[in-house]
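Single chain ahead, by itself, as structure tokens, in the form predicted alone.
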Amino acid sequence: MRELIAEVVVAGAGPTGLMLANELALAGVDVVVLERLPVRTGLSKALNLQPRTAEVLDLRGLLGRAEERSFATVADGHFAVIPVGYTGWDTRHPYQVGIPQAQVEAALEERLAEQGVEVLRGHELTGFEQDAAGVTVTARGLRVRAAYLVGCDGGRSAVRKALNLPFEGIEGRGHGVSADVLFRTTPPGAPTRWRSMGNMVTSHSPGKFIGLIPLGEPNLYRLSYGDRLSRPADLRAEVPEAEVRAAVRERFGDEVEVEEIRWASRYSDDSRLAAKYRVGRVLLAGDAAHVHFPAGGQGLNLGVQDAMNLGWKLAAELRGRAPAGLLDTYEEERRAVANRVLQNVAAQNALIPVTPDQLALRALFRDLTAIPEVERHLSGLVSGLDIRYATDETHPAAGARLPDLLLGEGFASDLFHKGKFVLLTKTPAPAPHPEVVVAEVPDLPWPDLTEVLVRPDGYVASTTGSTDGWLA
């Protein structure tokens, strides 16, 4: 058996695991990435980057790579398939980036390779043991000794199961199916470009939904359909081609011909949240820590932002520059965010009508979304733009995301490419710590402040510039 030594083992090479590995490598951490599959599947799966995820990638100079691989810019998001715009949010990216998950993974793995880290494929995690000094991880043909293990291995996480952590939540009653379908000709009335969430999904009977999103290739579409009131006995069973074709006929009639069904996958409407995100030297991120119905297109985005939050904190812990308790704030902050997502998904599911009174409720809710304050609130929920982490400070800036300010010929996001803290100050100031980049700015988004210390993940750590509680 091959023996390796590392500082961190990341189990899983999806978007969460790859983003986390990139963050750790950027900080000089020796990271090993284990992936059970021998090759990338290439399946499109998730299709979007929300505005906050676009901002997060921009902080590391990664957004351009993703946009090069994208097939659409979508002007709005949606709440229960009711379009909500991003008006009112101070962001340079008031849109969704339409990009298949496979292409997100390709962009992240490309950057990871440039940092000298190779994904070890075909190595499924089979077990681990932890002690006070570290974790010994076994995978097929490998044994790795590391300081920490992070499970980014999906909703059926082997890491979470080995920890015997409760996966608490709600067992749903329904299901959904996603399939990439190539038609011989464009279906009547189907859009050929994805520019808005308007009219993308329809419902013709109680509890059921069906929708089409064009994927950039002629006549290739993401078909999504489901039923909130029933589910097959075996959710893991392969989706029959006949079922997908029947859904197409139900939506378009017999005249629409399917050339190819490239893949199809069924999912439940369960919502679950791991009881803990950390047990000793083992942590969870992404779908290993939370699963939910894909309402609003939030899942991949939630995981990438988990990784962004955890990466710099874990690196600080390993390098001895983390104050006591900093690593524990990962669970405190991100579990609360995930819980809010599960709550908004539950609300969205409730707005898929199955009774006449729910139909009336949905109609009323749609009217409410025309109120700017309501639309801003809902778009903030699904986009991640409204995230604000709890701090001891009462100023509105504390714990909030930093808008991407224009600074001379560049933007504030350029200052975060190395993954360090950034001190933005209106007056000259020395660096308070080797891990802090200082930038003098003419103005701040909060006129009453003269300087702010911003965390590596783009959230305000201190409205006085103090590093207390953030850097040892």
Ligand SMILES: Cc1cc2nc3c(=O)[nH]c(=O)nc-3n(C[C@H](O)[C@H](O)[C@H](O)COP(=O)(O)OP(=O)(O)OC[C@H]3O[C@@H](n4cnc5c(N)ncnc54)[C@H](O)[C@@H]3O)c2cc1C
Second form
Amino acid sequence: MRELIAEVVVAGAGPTGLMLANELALAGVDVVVLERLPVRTGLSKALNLQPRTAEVLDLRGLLGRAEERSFATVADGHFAVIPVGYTGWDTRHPYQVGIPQAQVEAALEERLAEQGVEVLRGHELTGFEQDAAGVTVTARGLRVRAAYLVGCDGGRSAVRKALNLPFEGIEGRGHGVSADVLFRTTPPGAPTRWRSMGNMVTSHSPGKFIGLIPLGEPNLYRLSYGDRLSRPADLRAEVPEAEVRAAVRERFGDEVEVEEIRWASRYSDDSRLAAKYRVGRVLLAGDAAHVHFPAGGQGLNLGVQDAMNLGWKLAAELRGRAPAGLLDTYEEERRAVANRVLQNVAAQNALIPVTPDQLALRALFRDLTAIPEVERHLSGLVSGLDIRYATDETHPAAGARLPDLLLGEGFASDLFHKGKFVLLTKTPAPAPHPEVVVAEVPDLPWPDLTEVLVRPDGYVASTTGSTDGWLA
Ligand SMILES: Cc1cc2nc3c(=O)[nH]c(=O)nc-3n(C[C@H](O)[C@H](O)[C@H](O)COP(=O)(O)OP(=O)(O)OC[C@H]3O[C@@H](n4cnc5c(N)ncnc54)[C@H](O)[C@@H]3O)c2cc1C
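Since the structure above is the form predicted alone, I would like to see how the form predicted in complex with this ligand looks, so please show that one next.
Up next: the whole complex, starting with the chain shown before.
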């Protein structure tokens, strides 16, 4: 058995685990990444980066890499497939990046390799034991001793199960299927470029939905279909090709021919949230901590932002610069965000109509989205742009995301590439702590403030520039 010593073990090299490992490596933490699969599948569940995820990737200089691999720029988001735009938001990225999950993972793994961390593949975590000083993790053929373990091992997380944590939420009745389908010819009415979420999915009989997203190759589409009211007994069983072909026929008629079904996967409409995100020296992030129906395209985005929230806090704890309780704010902040996502997903599911009165409700809801404040509220919910963390300060800026500012030749986001705190100040000031980068700015988005301290993940820590409670 190979023995390793590290500061943090990350179990799972999906988007969450790879983002977290990058954050830890950036902070100089010795991290080991264990991945069950011997090789990448190259398959993708998620297809999008929400505007806030684009912003956080930009904070680390990673957005360009993702955009190079993208196949579409989608002008709006959606709520229950009712398009909601981002015009009400002050962001440099008022769009969704259309990018397969496998490409997000490839971009993150490429950066991780540049930071000298290799993913240890074929090493499934099979167990762990924790004591006061650390965690001993067993993976196939490997034992690692570390100060912390983070389970980023997906919805069926072995780490969460070993912790015996309740994983409860909203029990659904339905299911959905995603399949990547190559058609012989373009289906009638199907878009050839993914520009908007509008009308991608249509209801064609009560409780059912079906739609197509073009994947950037001629006649290759993501087919999504499902039923709010029924599910097969075994959700994990392979999706039969005949079922996918039947769904295509039902919606588009016999004249549309399927050339190849490259991948198909079934999922439930259950939503679940782990009762805790931390037990001693073991933490959870991403799908290991929360799962839900992929309404609005939020899951991957939630996981990447979990990682962005946890990385700098865990690094601070390991380096002795975290004030008491800082690491626990990870659960406080991110569990509340996930809970809100679960609620918006439940609301979206309720807008897939089953009865005539629900159809009328959906039509009314669509009309309401024409009101700018309503549209802003909904796009804020699904994009992550409305996230604001609780702080002791009452100023509206406290805990809010810093909108990216033009600073001379560059942008404020450039100041965050090293993963440190940033003090933006209108008057010259010395750095209050070695972990703080200071930048003089002509203006702030809040005219009554003269300086703000911004956390490494881009949220305002203090509207007076104080490091109290943030850096020891
Ligand atoms: C059909 C479908 C469509 C979706 N579409 C979208 C979308 O459009 N937008 C969006 O944002 N989200 C979408 N999602 C959700 C998104 O795919 C997930 O939220 C995302 O994959 C979560 O990332 P993760 O890294 O937390 O977990 P995963 O992607 O599940 O990664 C977990 C990793 O851990 C590994 N692993 C598992 N067990 C172990 C172990 N014991 N030891 C070591 N490694 C282990 C796995 O092999 C895997 O590589 C969709 C989901 C589904 C099912």
